[in-house]
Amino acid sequence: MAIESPRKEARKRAGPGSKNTAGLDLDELRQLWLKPLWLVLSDAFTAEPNTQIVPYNWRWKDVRPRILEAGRRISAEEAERRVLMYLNPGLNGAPGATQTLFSGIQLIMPGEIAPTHRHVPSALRVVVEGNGAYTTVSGEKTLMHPGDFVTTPNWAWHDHGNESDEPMMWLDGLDMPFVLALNAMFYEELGNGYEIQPVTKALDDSQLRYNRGFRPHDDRFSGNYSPILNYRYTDVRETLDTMERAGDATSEEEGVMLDYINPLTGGPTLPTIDAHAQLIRPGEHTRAVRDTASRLYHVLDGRGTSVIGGVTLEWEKGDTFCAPTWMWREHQVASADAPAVLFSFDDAPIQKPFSLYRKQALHQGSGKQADL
C-alpha cells in the first residue's frame, strides 16, 4: 500500500478545501502586509498551467470594416498609431491578446505618415492588405506587400508612411504585456522637429546584405536580433512550396513548417518573440500538440479549422486566432479546399532560457501525450 506524505495525510483530517489559520490573527497580519503562505499554496503551486487566456478568432471581415471607419473619423496625426486591438476576452479588457502578447490591426491611409517613436517592447509586422506603404527602421526603409513579415527591435526608431493610393493595413505583435508586467517601459518621439526620420541606407539594405546567405566581412553588427528588416512573403511561399515537394520536412504537429531566423544565430528574429509560417495542405489534419508558449496565428492563405482547448475555431485568410498556454491544438483543411498557410507567432524565446519551456503531442486513438 503507498504511503501519503504528510501533507495529504493533514488535509484529510483538515477535510476537504479546509483553510487551516491555526488560530493566527489574519487582520492583524494583513495590518502588516503578511499573510500565510498556506492559504494559498495550492493555488500557486498548481500541477499544471492554469491560464485565464482562451481561444479566439477575431475575423477580418468584422475588423476590415471598423479598422476603415476608424480611418474615416481619427487621423494619424489624432491617434499617433490607428490601431485596433486585439482583446483576449479572458482579460477582462486589460491590452493584451495574450498575458505576454499584444496585437491589433493598423492602418495607414494614402498620403499619411505615422511619425518616428521608439519603445523598449520589440514589435512585428505582418501586412494584411495593401501594396507599397513603407516603414523605416533604423534608417532602413522597405516597402511592404501582403504577407511580408517585418521586423522592429526594442528601443530602434521607426515610422511608416502610405505614398501608394490605397490603404495599408497590417498586423501588430508586440511582447508589450511583458515588459510591462517588469515595469520596463520606456517610449520616445523623436523630438528634433522630424515628423519621419532621416533614410541612410539603400532601401532594404539588410536584406540584400543578409538574406541570400552571406554576411559582410567583419561585420560589426552586435545586436540580439535579426538584422534583416523585412521577410517577403514570396520567398516564405515558394520554400514552404519547396519543402512540401521534397516531402522531407513534414511534421505531424505543424505540416510543413519554417521558422523565421536571425541568420547570425539561427535563433529568433526578436529576443522575446519567435515567428513561423506552416503550410496545411487539403485533407491534412494535423496531430494534436501543447506547449507552454502562447501564440496567436494569422492566415496568409486559405480557409481552415482549428480546434484549441476543445472550442472549434473556423478561419480564413486575414483572420487571427489565439492559442493559449498549454492547450492542445491541431489544424485541418478540407480536402477540397486549398492549401492554407499559417503565420504564427509565440512567446518561447521568453521561457526557454529558463527552462521553463515544454512540450507535449498527443498520439491519436490512444489518449498517451508524449514529450517533443
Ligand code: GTQ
Given for the second form:
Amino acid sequence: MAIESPRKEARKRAGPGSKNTAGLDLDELRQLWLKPLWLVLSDAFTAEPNTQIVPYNWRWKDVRPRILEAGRRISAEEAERRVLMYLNPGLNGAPGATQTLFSGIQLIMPGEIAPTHRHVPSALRVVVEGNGAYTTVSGEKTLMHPGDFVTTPNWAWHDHGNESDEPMMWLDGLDMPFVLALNAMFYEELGNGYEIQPVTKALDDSQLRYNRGFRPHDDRFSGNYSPILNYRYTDVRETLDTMERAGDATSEEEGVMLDYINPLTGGPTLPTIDAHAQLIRPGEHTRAVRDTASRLYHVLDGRGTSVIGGVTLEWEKGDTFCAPTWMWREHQVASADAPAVLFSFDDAPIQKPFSLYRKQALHQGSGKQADL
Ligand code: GTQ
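Same protein, different condition: the form predicted on its own was shown, now please give the form predicted in complex with this ligand.
Let's see the whole complex now, leading with the same chain.
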C-alpha cells in the first residue's frame, strides 16, 4: 500500500479545494477587494471544461411564425436589423447561443432594406428561406438562395435588401459574445444611419476571382478572412453528394464533411469562426465525439436526432441547435432512404492559436476515449 503524505491526507479530507479560512477576517478582506484563492480554487480549476451552456434546439416551426409576426409589426429599417436572437437557456437572457457565439434569425420583407453599418464582430449568414434577396459587403453584392453561406468580416461595411417578391429569412452567426467578453466592441453606422453604401464591384466578383482554383496574379488581398463573399449551397451539395457516392471521405464521427475555407490559406473563412457542411447518410449513426469548441448546427436538409451531453434533440430542416463545449455529441438520421445535411459553425479558431483546443472520440463498446 502506498504511503500518503500528510499534506495529501489533509487535502483528501477537505475534498477538492481547501475550505480552511485559517482564521482570516474574510469581511475585512472583502472590503479591501481581497480573497483567498484556496477557498475557490476548485471552482475555477476544474479537471475538465465546465460550461453554463446547455444543449438546445430552436425549432423552425416555433421560430418561423414569430419572425414573420415581427415582420408585420416592425420594419427592417426601423429595427435596423430585424432579428430574433437565439438565447441559450443557460445564459440568463444574455445574448449568446453559446459563450462565444451569437445566433439569430433575420427577416427582410420584399422591398425592405437593412441599412449599412459595420462592427468588429465577424458575421456569417446561412439562408433558410427565400430567394434573391441580397447582402452587400465592402462594395460587393450577392443574391442569396437557400443554404448559401455568406461571410461578413470584422469592420466590413454591410447592408441587406430584398428586391424579390418573397420574404427572406436567414440565420446569423456572430462572434459577438466573445468580442463583448473582451470589451472590444466597436460599431458604426454609415452617414446618418439610413445611408446605403455604393455597389462598386460586379455581382459575385469574389467568387469569380477566388472560387475557381485560381487567384489574380500579384493579388494584393491582405485580409485575415476569406475573400469569397458567398459559398453557394448548390456547389456544397454537389460536392457532398460526390463524396458520398465515392464513399471514401467519410469519418465515423462526422459522416461526409466539408470545411468552408479561405482559398488563400486553407484555413477558416473568418479568423474566429470555422464553418462546415456535413452529410449524414441514410441510417447512419455517427460515433460520439467531443471537443473544446462550442458550436451551432443548422439543419439544411432531412430529419434526425442528436444526443448532446446526454440530451436528445430531435431536429428537422430549418432547426438550429447548439452543442456546448466538451459534451459528447452524436447524430442519427431519421430516414433509411434520405440523408440529412447539417451546416455548423464553431469557435475552434479562437482556441487553436493558444493551445486550448482538444478533441476526443468515444469508442462504443469498449467505452474508450481517444484523443484526436
Ligand atoms: O445583419 O449586420 O444578427 O449587425 C446581429 C447584428 C445581424 C447584421 C445580427 C448584426 C447583424
